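Presented below, as structure tokens, is a lone chain in the form predicted alone.
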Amino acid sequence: MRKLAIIGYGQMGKLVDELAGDYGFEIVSRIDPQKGTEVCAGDMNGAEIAIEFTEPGAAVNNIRKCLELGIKVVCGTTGWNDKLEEIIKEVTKHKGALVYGSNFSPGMNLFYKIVESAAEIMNHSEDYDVYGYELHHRHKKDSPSGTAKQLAQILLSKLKNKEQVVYECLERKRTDKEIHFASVRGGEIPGEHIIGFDSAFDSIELKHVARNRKGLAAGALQAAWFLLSRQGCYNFRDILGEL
């Protein structure tokens, strides 16, 4: 069994705890500020690797502390990518290892590829316009989600007639060069993401629905095992094929 620390003991941290043994990990540390534990040598208990699910304001500092302690990190927190370049430098400086991603669900990462292929196909038809929307539980701290942003960037990179994504409420006519991607927060919805292509004649929708959050925990644990023998910085989407 390999030694794993869980940073953040909310719903995702508890799911990682539940599944860890099935993936060959022993939980040696559960970092939860409400219980008085923090990312430090005394509380990490010799962990080789940590899985981090907290919030954007805490994630960057947690990653830095782990790297300083020589602990590899899988970060499932979204909303901190504006600091990614700084963190990549920290990974290099400490000869550490990090896997990050907008979504650790293997199914969602396959959905990324489906959307990418669909957008390439739609470049050959001017009849269809694209839109997107996502739904998440009321507890989610970021809006739009990191997954929504990733899907929007895929569309932007593949659709030749689109130049910008708009996430906020539109109080004007949307321009032809824009993609509108809306967000809904309510209840206990694990996560739904929809990409639509609409014409005057018909409508095509691609949809990913998460039944629960266990897929995210399983993906993070797979990423942790991948990282044990490696150094460097990896996007979960890029290593999915190896997993």
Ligand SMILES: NC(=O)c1ccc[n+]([C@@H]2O[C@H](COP(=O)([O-])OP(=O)(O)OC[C@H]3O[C@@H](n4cnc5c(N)ncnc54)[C@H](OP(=O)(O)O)[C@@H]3O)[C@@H](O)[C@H]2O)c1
The other form holds:
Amino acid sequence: MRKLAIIGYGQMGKLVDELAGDYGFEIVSRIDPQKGTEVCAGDMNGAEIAIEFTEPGAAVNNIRKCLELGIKVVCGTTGWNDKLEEIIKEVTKHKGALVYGSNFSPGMNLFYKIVESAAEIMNHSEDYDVYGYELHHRHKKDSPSGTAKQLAQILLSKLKNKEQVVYECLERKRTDKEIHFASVRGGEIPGEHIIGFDSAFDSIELKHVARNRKGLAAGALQAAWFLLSRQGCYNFRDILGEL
Ligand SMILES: NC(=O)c1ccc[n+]([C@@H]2O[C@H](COP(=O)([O-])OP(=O)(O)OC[C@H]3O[C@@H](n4cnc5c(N)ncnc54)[C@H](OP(=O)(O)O)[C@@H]3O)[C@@H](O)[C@H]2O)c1
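After the form predicted alone, can we look at the form predicted together with the ligand?
Whole complex next, starting from this chain.
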């Protein structure tokens, strides 16, 4: 069994705990502010690798501390992309290892590819206009979701007639070069992402619906196993084929 630390003992951290044994990991540390534990040599108990699911304001610092302690990290927390360049440099400096990604579900990563292809096809038709929206449970701390941002970036990079994404409420007319991507929060919805292409004649919608969050925890554990024998920075999307 390989030694794993769980950083963040919320919904995702608990699921990782439940499944870790099936993936060959022994949990040697659970970092949970409620229990007064933190990422430090004394509390990490010799972990080789950590799976981090906390919140945007905490993730970057947790990754940094793990790198300083020589612990590899799989970080599923979203909303810290603006610090990615900085973190990549630190991974190189410490000869460390990191997997990060906005969505650890294999299905969502297929959905990214489907949306990419759809956008390429839509470049050949001027009749269709694109939109997106996502739904998540009422406990979710970030909005839009990291997955929504990833999908919007895919659309932006592929659609020739779009230059900007707007996530906020629009109290004006949308411009032709904008993509509007909305977020709804309610109940216990694990996560739904919808991309639509609409014309005067018909409408095409692509939809990904997560049934539960176990697939996401399993993806994080597979990524952890992948990382044990590697160094460097990896986006979950790029390693999916090897997991
Ligand atoms: N990549 C993916 O596939 C994926 C999938 C699901 C979720 N996510 C993302 O993962 C993150 C966590 O999601 P979740 O649903 O598990 O959230 P959650 O249930 O709110 O759990 C977050 C946990 O992190 C703890 N925490 C906060 N600051 C911490 C710190 N400095 N050190 C250690 N723990 C800390 C919180 O403790 P307190 O309650 O005491 O503050 C809480 O227990 C979110 O950013 C979410 O968007 C990503």
